[in-house]
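Heads up, the chain below is alone and in the form predicted on its own; it's given as structure tokens.
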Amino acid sequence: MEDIDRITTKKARNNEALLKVKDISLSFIQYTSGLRQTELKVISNLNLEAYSGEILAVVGSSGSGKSLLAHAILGILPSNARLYGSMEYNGQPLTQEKKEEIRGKEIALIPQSTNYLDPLMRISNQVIGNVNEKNKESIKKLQRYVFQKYNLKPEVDRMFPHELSGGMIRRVLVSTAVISSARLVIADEPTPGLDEKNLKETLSYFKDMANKGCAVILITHDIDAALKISDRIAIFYAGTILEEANIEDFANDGENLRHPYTRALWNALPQNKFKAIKGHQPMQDEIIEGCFFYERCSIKNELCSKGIPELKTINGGLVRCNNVS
């Protein structure tokens, strides 16, 4: 296991991490020709920590395995999944049994798909049903208060999902997480297709949750959106984290960023150099012996082709690179 001195924000510096993910790897058992089995590895040697009162953005392109990380934390992986490594929640091992016990209560998911809601159930019943409380009347009052806060009018309570706009459904999903009194909120790609007004509104919900003491993990491919509200950003690539940086490191030409891929992402933004790099992220069935970024890297050497670099602490951040010191 990698021995890492974790970086923390000013808000979280004196607190223990609410969630610790330590050296997890995830693979799926698949059948090929005949009855032969193969193991498809999708996440490798991944480490991260989430702190109460802050937003950790996990940023990566499509196909990098970001949503599977969320599913692993929640314990909702399919039966052919093989998960290695360990997790801790609030100082205790986060076993599958513990995940099932606190899922939807202390850990809440705001899913990527707006089809998450039951199409045959009225909106208020779905939100109330996700909260395990005996006093339904008090829950109903809480639900209406939260809905009002997110500009969901009383008539929404009796509507069905198909009667709501995409933006309204996202507000319902955020409301569900708020009503659950979750301590850890995982938002999986919550902003695709939103215009500037709705994007700003949606991001403000997560900032509000963090300000009230939640630990928020924002999973997204939109680094620009992540930069608006996050405290730290973990750069996800080919199933692992290449760098974890504080938000202040994303400035100027990116000289404070540690990994060449992170700097490339920063300089690809339209407001910066709008410069792309050649190549593509390795496919999940590709066998990579060395650094996952090796083929696209401009500072690689022979050592980079012989094994996955360890995650190490450099200048107040974390980086998985042999050529940074």
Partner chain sequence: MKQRKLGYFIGKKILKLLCLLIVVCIASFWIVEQSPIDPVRAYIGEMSIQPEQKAKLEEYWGVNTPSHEKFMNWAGNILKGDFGISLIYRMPVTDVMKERFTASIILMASSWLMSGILGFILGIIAGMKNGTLVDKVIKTYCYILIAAPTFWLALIMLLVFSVYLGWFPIGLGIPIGTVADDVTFLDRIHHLILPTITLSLLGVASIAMFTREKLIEVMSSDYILFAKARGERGLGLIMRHGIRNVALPAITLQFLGFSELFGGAVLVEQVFSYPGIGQAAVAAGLRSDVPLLLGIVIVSTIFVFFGNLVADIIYEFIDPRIKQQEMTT
The other form holds:
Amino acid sequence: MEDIDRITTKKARNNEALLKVKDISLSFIQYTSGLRQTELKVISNLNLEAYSGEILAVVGSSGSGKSLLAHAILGILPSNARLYGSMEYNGQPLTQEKKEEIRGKEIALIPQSTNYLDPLMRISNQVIGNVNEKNKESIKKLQRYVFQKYNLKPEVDRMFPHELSGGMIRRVLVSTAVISSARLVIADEPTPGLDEKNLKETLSYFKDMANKGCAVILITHDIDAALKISDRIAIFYAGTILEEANIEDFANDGENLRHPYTRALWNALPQNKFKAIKGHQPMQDEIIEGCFFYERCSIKNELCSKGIPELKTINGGLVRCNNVS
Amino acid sequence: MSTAVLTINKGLSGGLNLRQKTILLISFMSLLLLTIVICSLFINERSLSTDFDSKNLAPSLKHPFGTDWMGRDMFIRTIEGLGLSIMIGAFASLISTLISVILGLFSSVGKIADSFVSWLVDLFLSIPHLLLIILISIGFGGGATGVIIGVALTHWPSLTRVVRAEIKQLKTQEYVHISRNFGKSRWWIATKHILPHLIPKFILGTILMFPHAILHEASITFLGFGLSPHEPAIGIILSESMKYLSAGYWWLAFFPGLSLLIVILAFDMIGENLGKLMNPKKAHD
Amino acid sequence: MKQRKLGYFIGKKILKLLCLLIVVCIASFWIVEQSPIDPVRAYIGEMSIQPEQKAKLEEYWGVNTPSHEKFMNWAGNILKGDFGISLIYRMPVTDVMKERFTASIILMASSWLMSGILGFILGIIAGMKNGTLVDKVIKTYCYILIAAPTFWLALIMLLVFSVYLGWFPIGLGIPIGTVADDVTFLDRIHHLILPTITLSLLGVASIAMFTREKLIEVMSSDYILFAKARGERGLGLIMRHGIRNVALPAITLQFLGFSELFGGAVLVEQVFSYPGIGQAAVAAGLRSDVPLLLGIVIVSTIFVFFGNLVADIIYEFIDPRIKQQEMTT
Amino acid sequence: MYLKGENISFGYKKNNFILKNVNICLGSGEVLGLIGDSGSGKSTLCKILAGYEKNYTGTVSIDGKKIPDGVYNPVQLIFQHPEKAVNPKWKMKDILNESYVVPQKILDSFGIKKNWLNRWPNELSGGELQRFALARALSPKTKFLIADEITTMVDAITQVQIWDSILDMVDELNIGVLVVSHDKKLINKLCHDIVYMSDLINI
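With the form predicted on its own in hand, show me what the form predicted together with the partner chain looks like.
Now the full complex is given, and it begins with the chain already shown.
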């Protein structure tokens, strides 16, 4: 596996997690045709921990509800969403009120596309955000400085979002997080549509943030990109996280991976065996009693069809499986 | 693995859910309109007879809407007027829908046809609507026919515009291109791929056209065009009432107008709620 | 660069207007020509008249000339700025229209402005408080107003404020019995208030509903989500991102409403006996004053076109997003 | 059989070409990889080869013959976003059988389950819809398949499943496949030959 400066980033983790997501579930009340009301479960029993100075990648297929995890942490879910479970930030319970108080200051989101910029507002005004007149000058200077660093020319300040190229948009979005000086950065699919050069560059921004002591959550469907820069990878499957593995566990054939799904995913990559297992991810409206991977699992037993497996810590990583030790 | 959709049933404690409320509202409103039309058909000459002993009476139990200067019961006159308005509205909406179906489909034939339709829509929208109806009804010799034709011939442009835009958008869809690549004919694509998207638009468009047509018919009649003073149209009742305003006979204007408002509101409600049933994404508030 | 583009754009639009006017002239002339209206009958009215006078009049109105010749004469005169003589007012159509249109413009402009501002504010409030009691009240008000027949609302206003309360005169743009020159400015205002309010009330509904829906749509957009994620909230969020994105479409809609505005003015003027262009149009229609009716059709077409033109300019030149679409197509 | 694109040029504006004098050739039974970054014009080239885009210069031909309009096109294109390639008002079974009655063998090969057939498109995931899009395009009349980033939006396991099925079917039907992607590793695994978009463009 090609490796970039992994050694420099590996730090001893003696501190507490900055963000703890404990057993959250998320569902939507929605109307289908003819106004039948249904509840759709998108996330269930999901656990997650993010540490300062580390990049945690959440990897899962597109459209599986990963973005909603980010929105749940920030407290910006739509009104028809129901969120269960609890979160902790810096040792304190992270309630909706707390989220509203600290988002933009302590927690920053890096969204995925141009749609997340106000189409009628000039770039610098958006990046600076809603600040009072007193601080405006200094933040303006900071913004210019960050833009300079990301190679965004002064004329970009006065442009509208649609006048920027995809790569420039990406840099603008990243710079919003840098300016906010947040301690927790959540990047939602920051890589699709980027060519190799831009991809490397974008990934290096996240590396920088982590090196400065931020906790970075990188939500992506690109396991390749995740492997390049993250410290840990959480595998998102059917609305939950089946395993949180350290990057080293992916070495060789992935023998050290804990969950059979993670191993199957690893084996399916084109650079590895390019071998698939049978079956499909369960659909969102399917009700599953046991382990979400039960149908496709090769090491299942009777217990697995009854109730969701307990979360276990094995070999420095987390896993939801009855049959590993 | 069991496949199921969780249907939330709030049960008795939560009252009716939105779907039930919507359907109930639509049924109630439709029933109301239907009753008015049927009643208006059964009102005969006798019940509208003049009775000079009881002229200009304020509303009472016997005459809920009062009586006019000829002693006619305003409630019965109003019902009959409303029935007439709804029927004219129905006729005008159907004609206008028909025109927009034809023009919409015609616009999909080719570029020249499309620019012709778009030009025609622009032309009809360039003259103030009320003035256009006046002009057309004069062209057809005025009278009831003139007004009905005027109203029927002028309500298609907005629906045509919607349909044309929808067809245009549908034609750029990947699944339509794919169908073409499968060697399917234009006709096949039009009926199987495009039409299913258009039908709800037409149904909704027709219902939402009703209130406009009715209001325009009433307005034109009020201004003195069209229906003769003997017809019990709402517009005529109201324009007559103007003469008696300073005399303080407020009920002559108030109740008939309010009834017309309720009818219009009923159509708007039906249209809106039907829209919700067809497009549930908008049903969240 | 931008100015040249704007000039080019307006030039193109004026050309379009000319084409439109030609078609409108031909079409409306043809429609009127179709109808069994007798201009001589209309001119004479109830008067008795000598046969030779009648023949003279018939010649003047061209009863026996073929249609196309009549049209060429009429159109030729219009090009010279002569719209003919109004049958009912017995003076040049241009003079009638000038006087009437001025009166109407004052009425329409003031109510257009009032309804625009009030509607926008109500729409923003309803959208902000989406789902609350305030929203429901505003929504109900709008639904009822959209369904209310214009002339009925005018009648009710007249009943309440003029007949019962006696605050405003019952009819006429100027007090009865005074010569136009004697009318004071205050008198005019006095007669303008009630029609203006009535017309504004009606205009409020559509703009308020539109603003409300648009604001709700904007507030559920991704960029609002991101602004929230960055700590913006409450009124500040709506001021910074909401109103910015709602204002342009709302203004555009208000300009696109000139046709409705004109229709409303016709009805309101009729009820309040306000001597504007709408009332003249009704009189011309009822009494078959063809030259005046055709003149008003042409003028109102230009009026509606102007509204659309402003809307187009906003859309093409002020909204910065449009340039992007040009680039990608 | 050979699908040939010769001297293909395309641009939205004059003198601003997205493609200029591109030549490409794909033979029956061949699996050819085309690598290019987003915005490099590869999607446009795909659309031209499959007859979706008509405003280009140059020729597209099969064994020297132009591809006729209005009949089944032997060149079928599969898109990146399958949810746009299905009519949302149709049930899955109607979508599946639009061009021909898909035999059970193909359904099995793509792992299309029976109970999916009675669903609406919005009730299936992208990976599942993509299987339908592929199954319905593999009629006996199809000679060439153009796959434009078709597995970019699915997870790695589904990606392998889909490609395994395609390669099986292609072998059996002797179809030529153009695999278009930005993912070099994937193309290396799948293709006999590889061309780079940057080498084709010639601007």
